[in-house]
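First, one chain by itself: the form predicted alone, in structure tokens.
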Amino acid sequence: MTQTTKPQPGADLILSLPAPVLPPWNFAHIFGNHHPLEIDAGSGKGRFLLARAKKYPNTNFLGIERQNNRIKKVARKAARVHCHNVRLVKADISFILQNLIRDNSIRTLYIFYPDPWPKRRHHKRRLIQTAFLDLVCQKLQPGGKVHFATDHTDYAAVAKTCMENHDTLTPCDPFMPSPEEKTDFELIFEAHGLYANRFSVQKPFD
């Protein structure tokens, strides 16, 4: 008798990258509704993503993470707490924005504790660069926001300057997470007396 493998809880919440053609995703079809889309870039263990999704059930959340084991664990957690407004994908945020997100479709992009690439020779790998922000601006809907946080002082200064000097994006009030929305990284850093540098920018409405 052939045994069938039982699907893992939350497996249906993990998106597969289409190949070889990469048309933009239709999130109305994926989620079954036309709710606003928010993206958590580097969702990690999912503490922020799931807390936010539970708090705002009428918002669709896409978590992007490059570690497959984390994706699977967050998917299982989401299934257990009935977060049906969450989808996850193993990929790089720049790749997803460039290939699979429609223009003017993201309400909010969260970038919390990205790799600071502290060595000078690696600074070019940092996520916050003008070209990346140009791409983000293209994908944000009018009035859409980018919320950024890092504990790395040097990266914070450079990223803040880059974001606030962008030709289109303008500074707005920083996002302040509730206690249950703080990421696992943030809780670890706070335990060592390190606190987040936070700032946000917004795409104009017109």
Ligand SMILES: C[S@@+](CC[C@H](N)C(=O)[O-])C[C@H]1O[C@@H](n2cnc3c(N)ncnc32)[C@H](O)[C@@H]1O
Given for the second form:
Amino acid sequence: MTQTTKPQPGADLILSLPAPVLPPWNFAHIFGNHHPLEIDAGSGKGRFLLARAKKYPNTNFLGIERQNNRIKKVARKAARVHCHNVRLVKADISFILQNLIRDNSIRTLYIFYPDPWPKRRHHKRRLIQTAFLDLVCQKLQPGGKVHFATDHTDYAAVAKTCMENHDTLTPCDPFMPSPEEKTDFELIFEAHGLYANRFSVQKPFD
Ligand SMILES: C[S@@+](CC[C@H](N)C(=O)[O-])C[C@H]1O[C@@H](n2cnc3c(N)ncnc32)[C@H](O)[C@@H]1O
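I have the form predicted alone already, so could you send the form predicted in complex with the named molecule?
So here's everything in the complex, that chain up top.
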């Protein structure tokens, strides 16, 4: 299902600011190594991010989260357990991808339990839309993957269609977390009998 938005009267009178020109982050410098980069988009309270980082010490993990209190808590937990392969940024996911991540550089992007924006008038705020997937595709390395999970059936159906119909990304096996990798929200939803809908897509190797 393609989402179309009606142009608002006067929209053409509003000038857009030019995109800020920022040098992309140099992760080899940030982490001090050339390990692959994986991103947890909307990392929340960090249960998945920290479990994954512990399990794969030779992978670099970036958690992007717009709530400052969550970022600080996860950073404290990471420091306590000497998790050297995690970095966090308090920001909007699209802004970071657009401005600070090099093209063809992400091995895996995890999008677990993103805000479902259930009201119809808020659907345009949902993360999974064709324009966002175009941006993600540009940033994924060849063969790179996006793993998505949600408990929300309506969002799941729309996201599945959008992911499956993408021009370049192709469906691949969904990510199945081990018990310690289940996210904080996944545990909460499961306790209420709500289970994950999982979809994954992959960028072709060439
Ligand atoms: C429902 S929670 C899920 C958190 C975590 N992935 C989990 O499953 O436990 C969604 C999280 O994404 C964050 N978030 C939503 N939209 C975001 C955006 N555009 N940029 C960064 N973080 C975002 C919210 O602040 C929230 O912490």
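Under this definition, the rigid core comprises the largest set of C-alpha atoms superposing within 1.5 Å between the forms. Numbering follows the first chain given and starts at 1. This structure is a prediction, so every number in the text was calculated from the model and none was measured.
With the core held fixed between these two forms, L13 has its Cα displaced by at least 2 Å.
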